[in-house]
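A single chain, nothing else alongside it, follows as structure tokens in the form predicted on its own.
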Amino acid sequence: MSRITVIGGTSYAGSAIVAEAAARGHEVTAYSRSLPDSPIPNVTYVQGDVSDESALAAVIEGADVVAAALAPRGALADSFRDVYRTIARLADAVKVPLIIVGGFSSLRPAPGAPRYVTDLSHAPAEYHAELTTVTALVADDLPATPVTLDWVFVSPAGKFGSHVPGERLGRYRIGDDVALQPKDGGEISGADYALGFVDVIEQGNHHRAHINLGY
């Protein structure tokens, strides 16, 4: 079993990943600004701010894998990319893989096509800055990291979040940076995204890559 640190471990995607990894017997540490009302058994919760580099270093050092599930809003609206640069640098320093919860708009509709973020008419205007920022992470920042950093950026299907939690079906499909089109009308639930995400961690088949999960 692996020692997995989940940064943003009480967020929607982060908490699902924490639950899935803990259920499989991994040693899980969840780092976040607030503690959950209902802690998951056998999970170590650490409360802290992602702007605190020494606190981040403490939860990253000793991990076998670092997962990150942060969103560029609230306190991170202006510092999201800087925080991820710090996380990437700390993960690279101790040579642990960094697996990141991505966003749908960073994907492409077809091989070689522009990313969805180039036309954000599919999303409300109040989210455009967030979508652009998340895309910049995988389009610009992660490829610019040292080749010694092993990273994977895992985008969900288009309709993903606490507003559409869905049900656990125990299945998913995995693709590259071209968005999977749902075969049965569904997108992907939080539980099944976490299922695929932890499989990515365990299988270790993707390196410095952008992938996506869907039904």
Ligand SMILES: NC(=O)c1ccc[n+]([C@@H]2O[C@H](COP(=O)([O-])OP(=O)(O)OC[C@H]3O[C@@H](n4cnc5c(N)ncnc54)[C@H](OP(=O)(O)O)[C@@H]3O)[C@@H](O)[C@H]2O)c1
Second form
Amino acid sequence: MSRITVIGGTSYAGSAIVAEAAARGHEVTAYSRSLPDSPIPNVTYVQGDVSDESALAAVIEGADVVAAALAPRGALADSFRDVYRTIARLADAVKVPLIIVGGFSSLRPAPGAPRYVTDLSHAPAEYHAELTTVTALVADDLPATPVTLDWVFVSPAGKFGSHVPGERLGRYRIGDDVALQPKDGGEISGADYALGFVDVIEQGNHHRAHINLGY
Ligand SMILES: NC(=O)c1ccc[n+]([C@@H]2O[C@H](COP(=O)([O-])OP(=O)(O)OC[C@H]3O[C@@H](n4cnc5c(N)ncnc54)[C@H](OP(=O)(O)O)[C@@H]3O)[C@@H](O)[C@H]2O)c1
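Starting from the form predicted on its own above, please write out the structure of the form predicted in complex with the ligand.
To see the whole picture, the full complex is given below, headed by that same chain.
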């Protein structure tokens, strides 16, 4: 049993990770500004803003693993990368692994090929800044952290999110920074993404790595 803090633990991905980890008996803390309408049993919800470094430090210092599922929207549109730099610094200070919910566009179509984000002509313009910002985390910011920080950036399949929640099939495939060739329509449910994500936490096989989960 581990103490797992999920920053943004009430997001679509974050709440699925919280539910999966709590169901496995981990001691889970979810950190966000507001409380969920339907709290998950046996989860400690801590209300706070990620701009409050001392509050962030408190939930990171008390953990064995930190997961984060923030999105560069709203108040975080401009501060997202700085917030993650702070989270990375705090996690490194207490030698706690940092496992981040990433995006599909950060992946590559083939080994060594440019990331999908380099051609966003397929994506609506209002998402471009968000996709670029999330990619900057794994392309620039995380590799630039001290080597003592153990991080994993976990991209989901392209069809993932509250608009396509899917169902729990109890399976997933795992790949590196090259997008898995989809067998089942290029999607993954929130529950199965969380299954893979918590396996990554428990197994500890990936270090300073970009991986992806799909069917
Ligand atoms: N196919 C794909 O590639 C795909 C699809 C969907 C999502 N994603 C990725 O998943 C990640 C999360 O996205 P999402 O859509 O699940 O996010 P979301 O629903 O917008 O949730 C964001 C989470 O962060 C919390 N939060 C926001 N601002 C905060 C602040 N200032 N202080 C503390 N907590 C704050 C929110 O709770 P409060 O508002 O209560 O604070 C919530 O728990 C992103 O990196 C995104 O790229 C990828």
